[in-house]
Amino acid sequence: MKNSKVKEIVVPAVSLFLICAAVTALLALTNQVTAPKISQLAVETENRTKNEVLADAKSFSDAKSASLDGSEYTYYEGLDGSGKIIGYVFSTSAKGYGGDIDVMVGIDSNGVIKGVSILSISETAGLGMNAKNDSFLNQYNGKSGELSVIKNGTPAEDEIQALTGATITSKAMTNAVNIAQNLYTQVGGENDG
């Protein structure tokens, strides 16, 4: 009698246990095969991106990183031909409704912001995910300074028209364009010009 017992737990103990060994291979297989596939294609994104938000730039510097409240960012120095610094992509992030919201700024070397992408995002469908469209980003572009978020009436020069329904990440975003606006006074970009 207790040798069948024995059975009924070791036969799918050792049942389950070379299940979970042979799907962890099989993971560990595919991630081995498709991270590199991966890893190319955020470069090939972060490139795109940059030449989005900074159009006037024909190449750029490697990574940098600067820090600002205790945070870490990334940025990129924008050339022009000859290798000039005409501008500056910054890689900043704020907190949305629903997490972080990651955006790529392009800044000129006048501190006019030229464009905003959104690199990664998970606001709510139909709300907050509108910041996605180029109604709202393109608010951004032409504007320097300080900049705040109104709910009602039309924005001044320092304003952003909220999202209907989507204040939050309204806000958010607004805050990842100001950070990105303090790295560029911190890394010297006032002095570009």
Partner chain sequence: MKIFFSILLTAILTNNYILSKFLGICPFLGVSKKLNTAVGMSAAVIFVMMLASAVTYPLNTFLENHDLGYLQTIVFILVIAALVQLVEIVLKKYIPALYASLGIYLPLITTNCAVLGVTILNIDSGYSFAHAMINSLGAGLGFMVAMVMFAGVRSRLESCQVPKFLQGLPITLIAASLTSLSFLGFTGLVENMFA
Second form
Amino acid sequence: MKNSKVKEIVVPAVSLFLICAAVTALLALTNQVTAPKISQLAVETENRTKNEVLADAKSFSDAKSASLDGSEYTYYEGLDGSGKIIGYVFSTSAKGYGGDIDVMVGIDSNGVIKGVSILSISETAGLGMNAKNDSFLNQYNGKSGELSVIKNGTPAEDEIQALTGATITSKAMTNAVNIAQNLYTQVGGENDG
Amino acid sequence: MKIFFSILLTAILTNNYILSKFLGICPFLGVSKKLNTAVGMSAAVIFVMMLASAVTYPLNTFLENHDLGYLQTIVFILVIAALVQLVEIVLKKYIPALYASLGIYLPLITTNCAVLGVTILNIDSGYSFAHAMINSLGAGLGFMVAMVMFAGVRSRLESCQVPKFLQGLPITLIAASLTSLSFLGFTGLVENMFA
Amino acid sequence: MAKQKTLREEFTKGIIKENPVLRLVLGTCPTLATTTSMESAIGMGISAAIVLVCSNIVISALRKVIPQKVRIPCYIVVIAAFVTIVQMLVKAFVPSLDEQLGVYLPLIVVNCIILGRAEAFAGKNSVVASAVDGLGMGIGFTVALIVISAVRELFGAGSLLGHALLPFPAMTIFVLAPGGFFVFGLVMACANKLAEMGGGKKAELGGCKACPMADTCQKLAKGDACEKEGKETVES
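The form predicted in complex with the partner chain is what I want next, because the block you gave corresponds to the form predicted alone; please supply it.
Now the full complex is given, and it begins with the chain already shown.
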């Protein structure tokens, strides 16, 4: 009787436990190998994106942080050859249709948007995902001041033409850019003089 | 308060788990022939989704605090499987009436991607615990709405003459396509209600 | 016990005769969700195939050690492990794919093709046969995804693998959710037609004997049997 109980309960439990333990060890090992690579990749993407959105800068300062409405944001100062600040890159995010959209916004020292690039986005394929297209992103270039989204008609100077069928995504993108502009007035203002 | 309704309606209508995220297609196609089975299955899904989210959310916080984020998938699926078993045993023993209506659906739910999907998406979307619970409720209700609607569509379909070429699963999928199309009409609804 | 099939048969059956998507109707969720572009379909197909082959090998190797009672949890743990490994590798080396597949990458765990093959094949057959079976099924899955995604990308985005092809504006609806169901339905109808010409049977959900949940599923699908079913289980 006792033997059969061991067979029925202990053996399955122990073998399941052993498999779990082996699997966990295996995963920990893989994680050891891939984790540095993943974080390195994130840094690389960030560096590349910084150069994209503020192409004039020769180098960037270390990450600094600024807060706005209770949230912390990271930004970088873009420097020219002689170390003078010629603009800023802000890393901001806003809630889209399928989760947070993380963007980087480059703003020069006159407060003009030089470039917007998406770090991570998970919107609907064929609709919101079109936000990654240059034709949408380039709308932001050269603009400044609080921007808003319109669905129809010709966009005015402070307006962004929404993506077809993806107004939420367009609004989220514009929100993220507006956050960056507010951050700019906060950190950039003092260096302007 | 506004955000609760916005999350709830988004999960039910605009981001319906079956019809726009394609999670839980197997039961959607397999168990939607009769209205009463569709309702029973959905009720079980709502129940398990809420429970699974309530359990996995704090677990995930624990894992991340200990730098064990990479164990997320394996822990979640095991917890859900164990939970479903446990619920089955408890229901059978203590609430036989409920077991009679939900019990048979429970084993199906273990490998239902909508349940694992909602727990992972709760984390990925950066929801707080309360928001995650609302999202799970919405996902489950959305599942039910889609199942019940589709059961209706299918019962009509049975009395229709379908070209031989499309009989069986193909016409079911095309009917699903039209159901999904009707849900596309909700796009923008939630945003404009709460803008 | 039926007589042993040759390895070649084990391999080819997964691609055509028992194609997991178009014949056995397994793994419908990833099929619909990741076929919006050929790129993501191929990525999903390969990721799932790798998990399938690896888990088939390990489960087959452990089939004498795993107690019958806890075999399903054991299979799930093994599968989840490989899914996580693939997920980490994709994140580290093909980050663009990780972004495209999103939540569907970890959801390979509940792809019923993989658990289905573990239960129906790897748990009963030798390591080599299981590996070959996994490879065949994985390729069959990938091929089906490629076919569906080619149609959807061509009409929905006017391109193939990102190269613009169509001279007229694309119909976005094809890459949206309804288009997914629609194209899958049509491809399934074509596969049925081909199977019919070859003397095979139509694909049916009831034919998902490979799925571990098939028993429950079929009982429910029959509908009228289900009320009785519920009461019986309580009484017992």
